[in-house]
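Just one chain is shown here, as structure tokens, and it is the form predicted alone.
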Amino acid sequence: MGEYMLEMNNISKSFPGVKALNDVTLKVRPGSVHALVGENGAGKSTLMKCLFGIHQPDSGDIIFNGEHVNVTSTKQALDLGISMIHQELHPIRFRPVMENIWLGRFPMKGIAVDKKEMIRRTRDLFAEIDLNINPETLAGDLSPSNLQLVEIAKAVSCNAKIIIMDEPTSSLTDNETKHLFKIIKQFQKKGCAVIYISHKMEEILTISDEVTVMRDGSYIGSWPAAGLTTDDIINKMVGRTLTNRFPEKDSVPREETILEVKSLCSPLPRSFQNISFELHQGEILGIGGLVGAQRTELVEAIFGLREIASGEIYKDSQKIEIKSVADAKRHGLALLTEERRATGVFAHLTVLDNTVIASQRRYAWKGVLSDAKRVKAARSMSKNLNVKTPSLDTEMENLSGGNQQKVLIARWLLTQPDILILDEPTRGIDVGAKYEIYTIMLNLVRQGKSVIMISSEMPELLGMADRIMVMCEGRLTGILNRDEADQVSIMRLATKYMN
């Protein structure tokens, strides 16, 4: 096999209107964790999809275990010992966890599926990686973090020699991330290699042996992780020195209260209870808390997506009733949801359709849509938000995560909201795209609009919010002003009611 388990040499790949990969090289040693980093759109996922058989490269060669291979399907990749855990999970939600794991490889007894054997194998597999989930639980009933761990279990079940992990911790807690790192160490002891794609610099420096940097579809270089710092990696990724992670905030919220929530309660006893807060005009109100804090459930209820048992909502000092998304939009609210792929992006529709879909009525006369008006609105918003796309006719699935997120923000800005609710607005996107989204947020508050931002990233809350409201297990545990908030005070409030 030689020094490397995997060599990808001079890989190039083009799609209509864009060259995604240009002469890229990647070399991975056995038993190593090799981090693959770069801004959104750098080509990381495309390169891995070429390795996993989803795309076929236009040129270049792949050497695996010392042999040239031409990977033309995901089945062939799995047969070779190459497995991939995708950033966006697509489980079969109405089938049990065990069926999701063994799909296409069910244990059989004659012509029938051997259910008892499948349960036994799944339990053994979960025991191997210390995962406490009932094999017969429906996949749709699991949290995003547990679904991610199940995907990792599935990769283990394939006896993979190389496991590609694309943003594996994007929905994991700190403890679950530590658990993942233990599993990765187990892989390494067996001589397996992990290709680790992440935007979290601290994780990369903690878990990786080597780091390869890509930029704009090209290979920049590979370095031992031990000799790198966070700033080194970021500078190599963006091709410039990034001195500030957050743009300078130059506007001050006004005293006027634009939104007031009083004693809001969910009908579900384990969800949010007795939540009261105010949002001021021109303010960014951050909402912090750990997994299970019920932050998403709260904002979805305010936006009409969940039932409210009791409590009141006031907009501009007037009591309003929000029982549907239409009600929320009519009152000037907009919500960017947490799970971009599941509840935001229409992957096979164009950038144009995704941009204008929430405001279609504005472009119609007597029930007939005007394409010219739709294109004009989408083109103007794409320009304002610096959406990088070959054209408005490009399908959304071909855009990077950061550009998809900007299209979704454009969608809601076209509804002309007074209040924009952003649930994990920068999850899974790179430092450059994050900075652009932060700039969009600051431009909005300069215009007098208000932003509610849920974030699990402590630096983001501290760097962007005027005030930080912290929740724990469905209860509001405190609201901190910008000048009194730090990581310790937020974490203290985020764990206040935990047993």
Given for the second form:
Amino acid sequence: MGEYMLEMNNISKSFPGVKALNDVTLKVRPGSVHALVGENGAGKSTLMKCLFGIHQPDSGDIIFNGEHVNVTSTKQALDLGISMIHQELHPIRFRPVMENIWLGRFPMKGIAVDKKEMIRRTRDLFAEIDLNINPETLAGDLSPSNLQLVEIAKAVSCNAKIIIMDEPTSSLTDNETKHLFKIIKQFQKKGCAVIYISHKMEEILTISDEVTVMRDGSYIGSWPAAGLTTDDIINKMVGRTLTNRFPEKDSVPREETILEVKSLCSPLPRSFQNISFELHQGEILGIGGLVGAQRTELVEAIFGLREIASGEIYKDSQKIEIKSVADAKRHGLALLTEERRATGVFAHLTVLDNTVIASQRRYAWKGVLSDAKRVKAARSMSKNLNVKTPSLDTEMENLSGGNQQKVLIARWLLTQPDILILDEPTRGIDVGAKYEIYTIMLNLVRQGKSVIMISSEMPELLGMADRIMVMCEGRLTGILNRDEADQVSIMRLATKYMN
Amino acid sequence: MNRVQNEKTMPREKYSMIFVIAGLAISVFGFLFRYLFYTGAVYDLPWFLVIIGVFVLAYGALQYAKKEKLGPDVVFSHEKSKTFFLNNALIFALLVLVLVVIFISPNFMKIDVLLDILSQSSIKLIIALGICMTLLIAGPDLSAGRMVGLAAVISTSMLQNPTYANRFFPSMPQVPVILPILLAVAACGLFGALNGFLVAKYNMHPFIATLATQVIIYGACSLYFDLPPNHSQPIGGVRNDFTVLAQYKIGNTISVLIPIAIVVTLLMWFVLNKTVFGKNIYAIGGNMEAARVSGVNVFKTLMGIFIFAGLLYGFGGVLEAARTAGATNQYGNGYELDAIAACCVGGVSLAGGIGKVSGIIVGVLIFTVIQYGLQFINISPMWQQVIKGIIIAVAVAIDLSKYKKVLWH
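Switch from the form predicted alone, shown above, to the form predicted together with its partner chain and output its structure.
Once more the chain from above appears, this time first in line as the rest of the complex follows.
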């Protein structure tokens, strides 16, 4: 074995329309913790999925323990000694912890599973990493943090040489994090390595030996953690220059407040709490923050899709109650959801049906639809938004992501909203379509409509929003004006409560 | 492989004219055959030729009328003909079966046979149309068959001849026919509402919600059927002004069930394609979360689906009772599975969101033709079951292979 336990050299990976990884290099020393940092969408997860056999890189090579490897399946990765602990865990909830750990390699006694042996092995395993859990507890009864630790135990049980941890502390308390770090240290002593993905700068500086920074699918560099500060890392993460990716903004928001939210709280303690903000007429209000900042939850609650524990919403200075999507629509709100496939698109219905579904009542008389009116509305709106489709009768799934997104925007514009809430409106679509969506947004504010835009892409927030409201861990950490905001100030607010 | 070389195009006008002319020729030939050379050896073959000719002509005319929408050229390619055969594999299999039956027993070629098949399909079609709505939201309605039985028992119990010895209600006066019918259909609507409530309110899977309702309905129906003085005797002596509803033959040849089924089919086509309710069904079936986010009233739509379906089963049950001039609590047993099978064979996806009225018509007809045809050539009922099962498996396998491409990429 050379200096490194793992070398990923010049890895590139493309998905249709996106270059996800471009010549990325990652070198991990044995017995070290190597932090991998970058903004959302920088390509960290894709890189790790290439290592773990979920994706195959288009080019580049992976050298593990001095040998070239070509990982084509997760099973192969596990056999090699590579384990990955995903951010979202999916245990088999109704089975005991030990079965979750030994699944696929149960200790056997003849043709039967040897339960006693399984309990014994699990006990030994837990003792090894100082974990106090009854092996027979149901996985579903464990706290998220214990689940996380059980996953690590599982990785240890596989004789993993290298463990990938994708934001392992996002649901852990301080004490639980300390416990995790203790386990990581033990792991290091055995000569194993950890690749640690996190947004929490303090944590990274505490636990890691080296830091690799990625940005926009590219490799920025690797540095020993000892010489770095939080600001250093943030600067390296965001340090790109803005090119002309945004249309010229030619209107200014008016004085009138159209929407006011006052101390809105979710009934879930870990979700958004005590959020207050104002939205002006003709304004684009950006909402920034990291994944898990509860931005989506906030706008979905405003739109009547989630419960609100307390707080008030005013529209045009009138207090309004929104308990359902129908209420929200009646008050002139529209929401383009984050997950286009899951909560937006009807893949097997036509473009026409997809376009008019939210505004159907306008084309119906006593429940009977007028095809002429439907087609007219859909045709003019898709022409306005430049939707590219062979015909209105084309099945939605045949359209590109960008055009699907435009259809969904058309769907909401046909409800004639005053306020359009866009949740990650340009995620997963190509640059040209992004530009078109920005143009649509600017046209809307020119007409006096108001836009709330959640975005995890900082250039997008800086390029489009009049004001940027930043959230962290469900709390509002600041509202920046366009002229006082930059990537560093946003990132600082977005990580304010993380440590 | 160069795809362009494999393609041939033809102006749509020419394409449609070929069909119009061919259709005309076949029809005219049929007429001439019937009136000039007819010997009786080929039964009603000339009339079938006329019917086929009319369909071909209609297809050509439709192609002509829709040429703006369909584009100016018809493209033929290897790919396209493959999909065409795949899409219509069932129809071809059916044709082969019909030819085999005709070969064994030529008197299958009679208009009477065709009318028989259509009238036997009618009630099944009405039930299948009800169940298709629930399939569109990915929920097989298991209570359909028992609702048919319930409606049959309720309606006949109140519509017996005053002179009949074993009357269900011995002292019941003559009521207008429509009253018991409405009562029977309304009872089914009520149980449909129970289905809908369980599904919409408690988010219960329709499979289990309707299974529970099915058991309740059968129990309730049996309790009613067992009331003294009837004590679970089959209900007979049904009034003629009721049975005529399903037994009447227009011009002594065409069963009244056929136009009834056509009206219900048109109604269902209209509901599914031209109303907000219908569009909402497809939306919920295609992506329930997206429908919710779009402001579709999911609760109301789910209630509507199950109530409307219940009303259709009830109507089907009433017709079934009138057709057979009687009822027992066993009526309709297993109809839901036949209806679900017919829908699936007709291209309705059990995963929800996909399905057309035309497909359901084909699905129901296929089952009747198979059953009728096999009976016609004296295949044993046991073999009929085996063949029916094979047809379901093969048909759905072919249907799913259409979506394979989508699943793979």
